[in-house]
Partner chain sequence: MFKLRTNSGRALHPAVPALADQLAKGEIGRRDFLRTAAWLGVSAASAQAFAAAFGGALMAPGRAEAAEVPKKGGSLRFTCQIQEMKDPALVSWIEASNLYRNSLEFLTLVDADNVTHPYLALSWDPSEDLKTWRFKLRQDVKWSNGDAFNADDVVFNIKRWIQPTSKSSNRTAFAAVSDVEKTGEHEVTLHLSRPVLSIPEMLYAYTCPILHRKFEEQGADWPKNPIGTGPYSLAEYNVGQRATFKRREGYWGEPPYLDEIRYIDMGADVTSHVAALAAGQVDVLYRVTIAELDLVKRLPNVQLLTGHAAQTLCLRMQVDQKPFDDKRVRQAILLAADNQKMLDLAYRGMGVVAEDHHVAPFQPEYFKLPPLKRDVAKAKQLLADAGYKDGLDVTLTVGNTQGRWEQDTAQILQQNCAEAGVRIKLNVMPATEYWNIWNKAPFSVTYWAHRPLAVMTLDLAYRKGAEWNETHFDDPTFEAALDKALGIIDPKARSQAMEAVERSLQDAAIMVQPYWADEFTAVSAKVKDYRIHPAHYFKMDKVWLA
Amino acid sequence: MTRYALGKAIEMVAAMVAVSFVVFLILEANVDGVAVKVLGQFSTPDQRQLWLRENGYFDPFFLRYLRWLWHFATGQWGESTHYREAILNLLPERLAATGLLALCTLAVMVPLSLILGVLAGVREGSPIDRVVTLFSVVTISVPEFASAVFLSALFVFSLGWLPGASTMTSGFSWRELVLPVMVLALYSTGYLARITRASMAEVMASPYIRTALMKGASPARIVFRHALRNALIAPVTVIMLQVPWLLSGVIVVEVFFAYKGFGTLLYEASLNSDVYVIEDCAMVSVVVVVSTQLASDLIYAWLNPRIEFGRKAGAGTR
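Can I get the structure for only this chain, the form predicted alone?
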């Protein structure tokens, strides 16, 4: 297991370096464009040349890339040209806000979708299965902005139960968090329930499950003791893939509810050509994606030990 984890970690670091190179190539290959974004479109050519020289932009490209990568690794993230604030002070607060939103969404989405998926998969073709399937199809079909509009119209304007914005300007308020969490959870629950349902139905049709039934094992014992662990392999992979989406893929929801999170920061940075914030947000996203993918692989290997055994067997035949 240790060798497997080390190999996966090396693969993930290599992927992270490759993506960082692409990010740097896209955003900083044109040094004149960087100078315009930092100094503004009304800066003079002399001012841009002087700024480029002072910041080492006339050095070879790979030297600039390695220096930029070193600065990111050592926490020298520069200053936002829009907020006029150190990015290292700006980013953690936004990450924490989005992390809170993601945790609340996962806390609602994961148990609900797993329960629905298991119930539907165990009773394939039953009324419960059809209701879960209908619910999943409807929630998957409705995009986030549409469900945000519908839920706001219902809970904000018709019933008046919840606020329409989630600015958190007067401190944390769970009422302001309800609508964004509902929109995100609604969008993902149906998809995860469908994955769980299909995986559970496949496992329940396996020969070893039929053997357990013939031996007189109770349905609860069959589900929780024999079927659930194998059925969770696919859902766990999907859940881990939801984490990067909840970090940078929730821009629509955060902007809609004026939620000051990571997605809103990336959106505002893109609107204002805040190149250093865009670069750092992209790199943080890469780190999160790579970390969650590594965690997903390790959990997958724990749920399905045949992966490691297969490698050992293959090594022994050489």
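None of these values were measured; they are calculated from a predicted model. Residue numbers count along the first chain shown, from 1. Basically, rigid core = biggest C-alpha set you can superpose within 1.5 Å across the two forms. What changes on going to the form predicted in complex with the partner chain:
- Treating the chain as two rigid bodies that shift between the two forms, residue 91 and residue 207 fall into the same rigid part, each C-alpha being assigned to the part whose superposition fits it better.
- A rotation of 11° separates the smaller rigid part from the larger between the two forms once C-alpha atoms are superposed.
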Second form
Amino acid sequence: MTRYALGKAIEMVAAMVAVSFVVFLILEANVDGVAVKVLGQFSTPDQRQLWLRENGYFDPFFLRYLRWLWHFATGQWGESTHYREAILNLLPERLAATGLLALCTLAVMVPLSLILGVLAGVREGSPIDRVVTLFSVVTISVPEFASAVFLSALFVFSLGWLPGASTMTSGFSWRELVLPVMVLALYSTGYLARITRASMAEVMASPYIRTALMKGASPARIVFRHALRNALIAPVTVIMLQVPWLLSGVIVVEVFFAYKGFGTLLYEASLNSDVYVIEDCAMVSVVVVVSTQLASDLIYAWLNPRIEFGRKAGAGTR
Amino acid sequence: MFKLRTNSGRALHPAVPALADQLAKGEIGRRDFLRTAAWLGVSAASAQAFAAAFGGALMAPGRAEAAEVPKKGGSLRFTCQIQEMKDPALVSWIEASNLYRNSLEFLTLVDADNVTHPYLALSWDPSEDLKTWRFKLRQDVKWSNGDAFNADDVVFNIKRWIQPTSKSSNRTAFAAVSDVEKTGEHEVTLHLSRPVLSIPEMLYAYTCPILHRKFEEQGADWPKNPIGTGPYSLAEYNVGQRATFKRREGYWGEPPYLDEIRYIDMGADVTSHVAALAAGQVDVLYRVTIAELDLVKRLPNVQLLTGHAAQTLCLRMQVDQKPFDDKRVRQAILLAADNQKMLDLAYRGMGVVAEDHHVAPFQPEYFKLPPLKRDVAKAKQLLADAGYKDGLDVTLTVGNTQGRWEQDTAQILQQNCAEAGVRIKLNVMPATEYWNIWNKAPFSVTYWAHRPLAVMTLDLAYRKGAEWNETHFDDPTFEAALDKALGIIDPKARSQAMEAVERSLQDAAIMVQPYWADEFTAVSAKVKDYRIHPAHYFKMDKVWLA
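Please supply the corresponding structure for the form predicted in complex with the partner chain (the preceding block corresponds to the form predicted alone).
In what comes next, the whole complex appears, and the chain from above leads the way.
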């Protein structure tokens, strides 16, 4: 276990270093651009040169990169050139907002899709199965920007039930969360239900379930006691893959509803070439991706004790 | 007979009687009369009364008007981009100016009818040759930090604009101002190197708010130290997020109705702004683009405000960059362009077709030139003469700073030019990125905001060495013609003098300037007395909530 955790930690650091290098290379190769961003377009060439010198921009690239890594590691994240605010003040608030959105989405999506998937998978070809399959196909094929427009047209413009923007300017509001959560959940519920259904159907056809059936076990007992735990392995992978998606893939939904989260921060930072914010957001994303992977490995192990830490090749579940 | 008076109580400028005579004879319109009289220091009330004698009052379109008695109180929510506004003299976004317009005031005020009124300046008296302007300032104005407002404040600001190192567009706009002098505790005098009639109107440009005389000493960062003379004070400010202004006690003028104005940044997508308005989450949208027009028209409890404005797109070429340094190439592009089609398809015909010289038919000094004729064969011939027999590849940069219609316009030009063999590649970039390169790309689409007078834009954009001269146009004959027009008081003579100005711009073929775009905005039905302003200058002190 310790060896495993250590290995994972090394993996995480390696991924962060790789990502950071690429991001740094892309964003900070053009040093003049950085100076213009920081000092503003009305700064004079002399001021820019002076600033670049003072901030060590004339040092060799690799040295600059190492210095930047050190600053990141020690929490000296600098100031956003667009928002003119310390990134360490800006980022936690935005992360929390997106985290809340992600949590709500998961809270709707996970139970709903597991129930739908299990109901459909238990008896393949049943009317419930057909309905769930149709639902899945429809929701998977409608992209978020389309469902966002459709749901806004319905709930904001036609019925007038829900607020159209989720800026939360008058303080926190659950009502403003409904539409973004609905769009995100709709998109991923169908997909997850489909995976659960396939996984459940496969398990239901396996010999040990047949044995249990022949032993006369009740259907409920078969589903909950025997099938579900094995059938959940695939959906858990999908759920875990949704977490990083919910952090950065929600850009479309956050921008559409003007929700001030991590996605809009990254989007606006990119639009405004806010170099330092993009760099830090990228690093935060890596941390989230790697930690969810770690979490999913741990949940696997709980669901399927045959998986041994650190011996991925032999375990046969990947 | 109604008597015309000046605000200062001094004698009328010698040109005023002739102006009144022209109005009486019907040679000039009431609007032209009111505007010109206002520049010359005539009081608006007396000019209005005088003009009314020649038929009715002047009304402007696009007003969210109320016949009821205004109600005090309430918090109004306004959605627009929250821009950086560290130094108000340097901003290049009108949105930013709408924020500080609540706290900072100007020497003059230009209303939605384009008539100039006294503001921090009580009156002005131009000399007969229009080269010396004496401004009398209000004496009852206090800064929010308790200091008294006086001539030192004004001298500090104007000196700052016109100094050679100034990066403000004001340096170009006020290039004729050679000196500013304090001629009394509450009086300043401007000395000009050449006559300029529109000085009072130019002082309401969005980069001209009067800052406290210690602005630079105190760090030159207005939001950090938001001292102002206006009715509201800045209470909260986060770029890209929100800004709040609260009513301030001790304002010199009539107190405003609203307790608070909250500006909310909802990103650049106007559709989500409309959704927020529909759901009652905001009360005023900064603007609605042509794309959302139909949606807004269908919304209940929402008022759509529209008006003509001299706002336009300049698909301009830099005359010192290849291949545009060859005039024949530029002429070919202009000859291939179909301005009417760009208006009809990209802006759904909601505007007025333009003639590539940046002077609008509804601006007072406009002179009508013969209509433009599209001639693809001639365009091809010119290209061949310039050595591009097999056509030419160029890149056109588009920032969509005001919305998708910029790109739509560029795409129609792309199709027009393809017929003549000019293959245009579009380089579409985010709006915020665009403003960093807007005057650097050899061929790009720039949105130009409304100015009440065409000469103001021409002065800013087409003089040699001007800060905003994005075409790098350099033509002494043009400048001489412009100088001449700037000094003429008589509206009719001024318009005639503009013929040479318009012609030299059109003949130089530096831009396709296809049409004048109408402006639209939407406000909630409970917002009263909010008026659309052709320049998007929104002053909020008369606005109230029902």
